[in-house]
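Next up: just one chain, as structure tokens, the form predicted on its own.
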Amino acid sequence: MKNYTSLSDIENLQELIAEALALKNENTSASFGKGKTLGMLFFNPSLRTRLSTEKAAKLLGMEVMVMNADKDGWALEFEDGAVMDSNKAEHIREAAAVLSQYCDIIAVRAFPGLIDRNKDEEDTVINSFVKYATVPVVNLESATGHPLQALTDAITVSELKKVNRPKVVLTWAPHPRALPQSVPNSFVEVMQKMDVDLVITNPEGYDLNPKVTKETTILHNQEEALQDADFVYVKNWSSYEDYGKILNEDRNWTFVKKKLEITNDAKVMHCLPVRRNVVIDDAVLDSGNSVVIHQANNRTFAAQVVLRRLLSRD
């Protein structure tokens, strides 16, 4: 593994999951990263991603440097050939090269603008760091994907499943803000790599990128989709077709207790933060079916196994 910027960087998912669960059961790599430094750059807010990745690095014995790039550093220019006579003071060429001297791994978080779909799909920030850095780069969520969260989700499903081939449902839920498709994109991609029966359910106008969903079943009837589900991943995203727009705030899509009763006593997942009684109601979040805290804990071990792989690369 040279970088971890998308799920395509994983050669053997089941092997990686097993390795992460072994680290969860017993940390056998406490000095693996001794003398190494992880640098984390955040262009957008973070709680779980930031803290779990920092903890993962420290569990490997690494030093960690964290910077809020949108507030603490110089405004970066990403366009090659740009005439830098505006507010951009530093080019990514120099920034990535310098950071590569200070850090053994660079981790970056940069959200989409949700205005120009083509521009967002270029994933300029992450791809520029990959292009100009001379050390491995980790995606802490980009314009189009969140592969660390997806690995976490795969670990959680593998750990908690009660049948060999569980039914996993990704359901859209309402939200007052326009959110990116990054988490659902990566969740779909990682579940497609696993032996699960995956179903996506969302209102008309909210179908994800067909290049991501491929042959996955998509239903616009939530209750039909939830029938006999073993896992339900609840998540909002803005429209992909009418890019970045909120087309529907229908609270009938909120995941409530009566919908849980349709399922096969499903485990309920969410990446957090979650807006209570908008996305998922209290009765579900506070029930034994909710595994959102368990899921958040697995963030550490997903990050730890990725960092260890990158440190041990050829």
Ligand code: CP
Given for the second form:
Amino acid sequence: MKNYTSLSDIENLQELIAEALALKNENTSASFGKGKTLGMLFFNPSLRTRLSTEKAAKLLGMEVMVMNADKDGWALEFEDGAVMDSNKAEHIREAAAVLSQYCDIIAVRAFPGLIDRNKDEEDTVINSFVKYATVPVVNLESATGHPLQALTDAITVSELKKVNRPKVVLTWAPHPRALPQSVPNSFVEVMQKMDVDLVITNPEGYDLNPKVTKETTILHNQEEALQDADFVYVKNWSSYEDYGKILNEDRNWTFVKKKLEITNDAKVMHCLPVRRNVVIDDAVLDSGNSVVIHQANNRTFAAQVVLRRLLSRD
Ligand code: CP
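Now that we've seen the form predicted on its own, could you pull up the form predicted in complex with the named molecule?
Everything in the complex follows now, all chains and molecules, and the chain you saw is the first one.
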């Protein structure tokens, strides 16, 4: 593995999941990363990604440097040939090259603007780091994907499934703010690589990028989709078609306890943070069906296996 910026960087998903679960069960720290440094740049807030990746690096024996790049760093210019007479003081060419002197792996979080779909799909920040850094780059959630979250989700489904081919339903839920499609995009992509029966359900106008969903079943009737589900992944995203817009705030899509009755006693997943009683009801989050904390714990092992692969470059 040279970089981990998208799910296409994974050669063998099952092997990676097995390795992550072995790391989880070993419960030992290693000296694998001794003398190596992880540098993390956050252009947006984080709790889980920041702390689980830092913990993973430290479990491998690495040093960690973290920077809130949006607040503490120089404003970056990404355009080649730019005449830099605006507020942007540093070009990505120097920034990525300098960071590569200090770090053995660079990890970056940069959300989309959700205004210009074409611009967001270029995923300029993460791709520019890949282009100009001379060390491996990890995506901590970019404009279009969240591959560390998706690997976590794949580990969690593998670990908790009770049947060989579980039914996994990704359901949209309401949210007061326009959110990126990164998490659902990567969740769909990773589930397409697994032996699961995947169904997506969302209101009209919320279908994800067809290049991501491909042949996956999309139902606009949540109740129909939830029938006999073994896992329900609840997540809000803004419209892809009417890019970045909130088209629907219908609380009938909130995941409430009654909906569990339609499922096969489903495990309920969410990447967190979750807006209680808007996205998922208290009664679900506080029930035995919720696996969101278990899922968040697996973030560490997903990050650990990726960092280990990048350090060994195998
Ligand atoms: N799931 C996730 O990425 O959480 P944070 O935004 O807190 O990192």
